[in-house]
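Below, in C-alpha cells: the form predicted on its own, a single chain.
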Amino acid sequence: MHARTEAASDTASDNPNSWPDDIFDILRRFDVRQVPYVPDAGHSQLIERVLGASSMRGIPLTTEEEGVALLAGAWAGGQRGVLLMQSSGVGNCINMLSLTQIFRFPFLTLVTMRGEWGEFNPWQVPMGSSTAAVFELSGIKVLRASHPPEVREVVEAGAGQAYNACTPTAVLLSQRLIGAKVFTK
C-alpha cells in the first residue's frame, strides 16, 4: 500500500483500482468525521486514507455493532460518520440496527462482501448470501456496486440518501469488485 496526501486526486475515477479513493473523496465532501471500522482487507486502502486524514477519525472496533451505536452518538454530538465492515459482521448488528429506526439518525455503512464471487471459505457464504435481506428487513436501504466505474455513483447516492434524506443506507461492495480472497497453505 502507498501513502497519499489528504488532497483528492482529480483523476481517481480514471483508474479502475482507485475506487477506495473515490469513496474517500465522497466521505470528505459529505463532511464525514468519524469512521468506525473492524479491520478488513477489502477496506484497507480506504482505512489507510482515513487514518492519514486530519479531518477524520478512524476508530477501530472489536465488533461491528459497536459502530452502529458510535454513529448514533456521533450524530447526537453533531458529527457524521460511516461504518466500515465486512458482510460477515452484518449479522452481529441486527439488534443495534433498530437504533436507526428509533432515533432516525443518518446511518451509512459500506460493506465489503464475502461469500460471493470465487469465495473459498464456506463459513462466509451464509451471511454473504443474506446480507442484503438482513439490511432490508431491518429497514436499511441497500445499494450495490460490483464494478469499479459504478462505485463513485453508488456511494454518492448512498451518502445522499443517508445524510440528506436521513434514510439508513448500506452500500454493498461486491466480492467481484474487491477480489476473491485465496486460501494459501
Second form
Amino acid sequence: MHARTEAASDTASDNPNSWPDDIFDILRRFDVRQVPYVPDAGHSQLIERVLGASSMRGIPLTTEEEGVALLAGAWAGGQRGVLLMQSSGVGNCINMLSLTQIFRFPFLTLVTMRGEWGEFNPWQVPMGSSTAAVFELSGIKVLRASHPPEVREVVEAGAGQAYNACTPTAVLLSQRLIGAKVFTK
Amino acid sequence: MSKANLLDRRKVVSSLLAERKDTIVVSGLGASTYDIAAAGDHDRNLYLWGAMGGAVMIGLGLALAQPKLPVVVITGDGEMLMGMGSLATVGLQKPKNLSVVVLDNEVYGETGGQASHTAGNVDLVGVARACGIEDVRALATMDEIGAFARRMHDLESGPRFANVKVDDANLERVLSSRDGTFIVNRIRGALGHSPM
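Requested next: the structure of the form predicted in complex with its partner chain (the form predicted on its own having been shown above).
Every chain and every other molecule in the complex is listed next, the one we just looked at coming first.
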C-alpha cells in the first residue's frame, strides 16, 4: 500500500487528520461488531483502530462482495457491521447488494473515493465516476463527505439511517478529503 | 468413483439435519435450497434464492455472531466455485462453530446440466485445505455423513469442510419461502432478536 498525502488542511478543524477517529467513535457508539474490509490507504487509520478494538472484529476479505454477504449473516445472527472499501470495489458488489433489499437489513458501507480530485491513475477513473450511480441504481442511499469537519456529522447521519431505519446507506469519503495518492515525488 | 456409487443429495441432507437441535442452516442458491426444504422447514433455516457465491460468507457472519451455536452451510459446487475466495476468508477467521458441506454433482443442474469445474480440474477439498481450513474431507458413504453430522455440533474443532460427490439427478423441487425479510427475521426471532 502506498501512503497518501496529508489530508487537506485548508479547512477549519483542530486536527484535520482525526476524522478516522471520529468514524471509529461513531461505529463504537452504534455497537458495530463486524467490520469486513478490503484495504485502502484512505481507510488505514480506521482499520488499525478496528483491529485494536476488543468489541469489533476486523475481517479482511478477498473481494468486496464477500463483505455484503457477511453483513447479511451478521444481521441474521444479531450483530451490526460496516463494510470498508474503496470505490473500485463497489462494482464487485453489485449482485450481492440485492441482499440489502431482500433481507431489508441495516447495510452501511464507508467508501474511500479514487478516480477524482487530482487522480494520477486513469484506471481508477471509470469506476470512481460511476460509484454513486451504481449505489443509487442498487437501492442504496448515498451520502458524501469532502472536508474533515463534516465527516462526523455525515457518518453519524449515515449510521443513524442505516441502523435505526434499515435504510441501506453508502458514505463516500471524497478523494479531496483523503488526499490524492502520490506516485512520484 | 462410478456414478452408481454416488450418494443421493436428499438422503445426505436429511442425515446431516436429522439431529440438528439448535443448528442454524444456510443453503446456497439452487438445488441445495430445495434439499434443505425437503428435510423439513425450520425457523433456523436461511434459504438463499439468489446471491450466488454468498452462502459461505453469510454462514461466516452468522457463525461469528453466534459462536455458541453450530452453523452449517450446505451448498452446491457451482455456488461454491463462485465464492471460492470466501474459503480463504474462513480459513483466516477460523470460526470453530462453522461447517461447510458442498453437494458436488459436478454440473449446473438448474441451468441445463452444464459441467462445472469440479467435473474437470478442481478439487474443492484441496482448495479448502490450501485456504487454511484444517478439518477437510471428502465424504463418500452415509456412515461418513452420519459421523460428520455429529461433528457439526462440536463447537471447538471447526471450521470444517466436506465435499460430497452426489448423483446429478434433477429431483422434484421442494419450495421454501422466497420472502427474504420473513426468513431472516424468523431466524432473528428464534435467536431472541427483534426484526429491526
